[in-house]
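The chain below stands alone and is given in structure tokens; this is the form predicted alone.
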Amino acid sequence: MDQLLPTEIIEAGGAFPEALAACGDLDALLRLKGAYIGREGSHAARLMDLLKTAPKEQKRDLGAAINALKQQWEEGLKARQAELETAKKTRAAQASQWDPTLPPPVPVRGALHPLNRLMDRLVDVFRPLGFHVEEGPEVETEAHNFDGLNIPEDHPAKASSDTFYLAAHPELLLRTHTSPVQVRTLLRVAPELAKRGGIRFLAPGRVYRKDEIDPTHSPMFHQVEGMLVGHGIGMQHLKGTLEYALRALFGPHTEIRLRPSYFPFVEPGCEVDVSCPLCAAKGCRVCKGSGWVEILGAGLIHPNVLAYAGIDPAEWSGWAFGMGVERMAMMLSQTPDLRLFFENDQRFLQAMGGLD
């Protein structure tokens, strides 16, 4: 059945028992099962792709072959993992061997993490605009992750593929991201925004995708959003906002602009990019050559956000935004893989200590 799939696949299958050996962590293991096996990018997504594009006479015997080739990949992961888990027992209890009459080390000091100093300085970018911080459950509800977001029933994000639910509480999840904390927001200050006269706000923290583990994604990462409601506001608004907040992280000279995009949770809608401040866009390897980066997204509230929470989208009108934390992280720090910033590694975290 070889015949049937591509050389490269083959190749691939055939370099897999000496990469699987090689493997001698948890952590590189995890990493080869990602190229082999993972949802998307990897040798098995090919031949699942290669699968629907195949001639129907040729369909079960290709099908047959690729899952002949996957479940002996996955069988070699899975006794390569149970190997390294015994081996590192073995080595912990190893390690617990200790003489009690030798002095005890000298701790450390400790310091922030770069991804939550990296926060602490988007919001300290902030607070001089009259921005506060709003906090809420990592755990929500379908109202507030999606229904008070205008997010449709038949969105991909409220299938289980995407989204985390918790089987003994089907209907809670793990927030997917941070805009519940601005619908739970709206909702409870809608009776006096008018005493108010608007609000606005900063939302970071921690939010959940199933996520393969790869150099770019993880089922758990960071956002900061950002709301801003008042009367008279718009996109002049947002703009102005984005431009002094960006260059206070980015330097004076940074430039933005704005691309037209699709959010169900506001209108218009838009892509913001940066002038890319690694190479004051001339162009480099991190902005492809076009001189710009795309740093995060953003828009004019629906009108449908403000009526769920109770709020007249006649009389009010607002701007939100949202960005991701490790991935400005990444780009600042020109770090190569996502992975290197939960991996506790004291040699990468002391090499970040310039991050914030």
Partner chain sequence: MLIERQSLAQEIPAVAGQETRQLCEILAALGFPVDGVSTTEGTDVLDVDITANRGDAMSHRGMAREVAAKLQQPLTPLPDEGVNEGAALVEVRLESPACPIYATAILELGGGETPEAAQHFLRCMEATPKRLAAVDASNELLLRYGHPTHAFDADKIRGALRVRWAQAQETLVTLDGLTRTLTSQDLVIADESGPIALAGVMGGDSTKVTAETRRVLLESAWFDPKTVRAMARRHSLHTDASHRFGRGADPAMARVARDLLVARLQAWCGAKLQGAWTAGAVPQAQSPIPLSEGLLNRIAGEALGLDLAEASLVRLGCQVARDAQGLRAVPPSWRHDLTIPEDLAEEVLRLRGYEHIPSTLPPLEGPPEHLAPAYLQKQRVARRLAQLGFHQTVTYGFISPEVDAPFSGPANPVEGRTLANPLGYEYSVLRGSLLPSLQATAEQNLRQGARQVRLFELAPAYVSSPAGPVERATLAVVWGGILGGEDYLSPARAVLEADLTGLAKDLNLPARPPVHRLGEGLFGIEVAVADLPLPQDRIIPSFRAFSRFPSVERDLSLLVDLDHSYEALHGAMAAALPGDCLQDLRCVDVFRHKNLPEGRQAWLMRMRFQADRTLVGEEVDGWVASALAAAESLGAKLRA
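We have the form predicted alone; now please give the form predicted together with the partner chain.
Shown below: the chain alone.
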């Protein structure tokens, strides 16, 4: 029967499977479709012309041959079209797909300084007990920094080797502790102390001592001072308050320990240890195996301090404490060098600070 078909058609028929496979997209397929089974000029069209002019006795066989050929082509094209359409859909789906593991844009975040955070946390801890915050100037008078605190006139801390003084104002100095805020606050509230029912406050702030800068010393550092004045205040109230506060700070299982000590502005005075928050008091490098770390100094307000402010120590009494912020921050964070807190490397601040 093949002898009825022209040679070029037979060749085209033979080339069809390969041409079909070579179609990479739907456009190429459309072109191939045109060439084989298009309405005009295609191989199929030419075959139809051939059928029209064929002798009558050949028409039946020729027709069958042409139909077979056309059907083969049409089926092949249809199958290939389905294949290509599926492939196109898959690519489209891939194009709109997004890899969630790519690094996304992240909102920036800064950080409060770790020392400020620690001071803020202390304020938070004491707020429920009715403490507010008092602030005082960093440039202080000798009277507020020393005299009002029962510090003897010849105390070594007053020496220019220990305390920074102002050149043009010899009576002014950079406060060496936050305790002058006690003096200022007591002087201010003394006339209304009975009306307001005593006072209780924290005084966080920066203080200065003439220390050379090294891994454990800084000429500027931070303290948090706490003070309470009321009626009949004794050591039990100091212990109770500190127990509450330090448990809020370090956890409910924290224990505290008071040891006798001496500061001119309190009597009795004590050092306060807290059960080591780093090892749950089991003993570690920080607590030198003792399970205790020294955290602050405290005591009952010396009657001279109350009297200086015009408060009758026979009626009023109170307690005070002072805490070194850097010391606590270094202890809690295991920061090896105090200078890191004042260098302000963003990597340090980011890692040690936070937003609240």
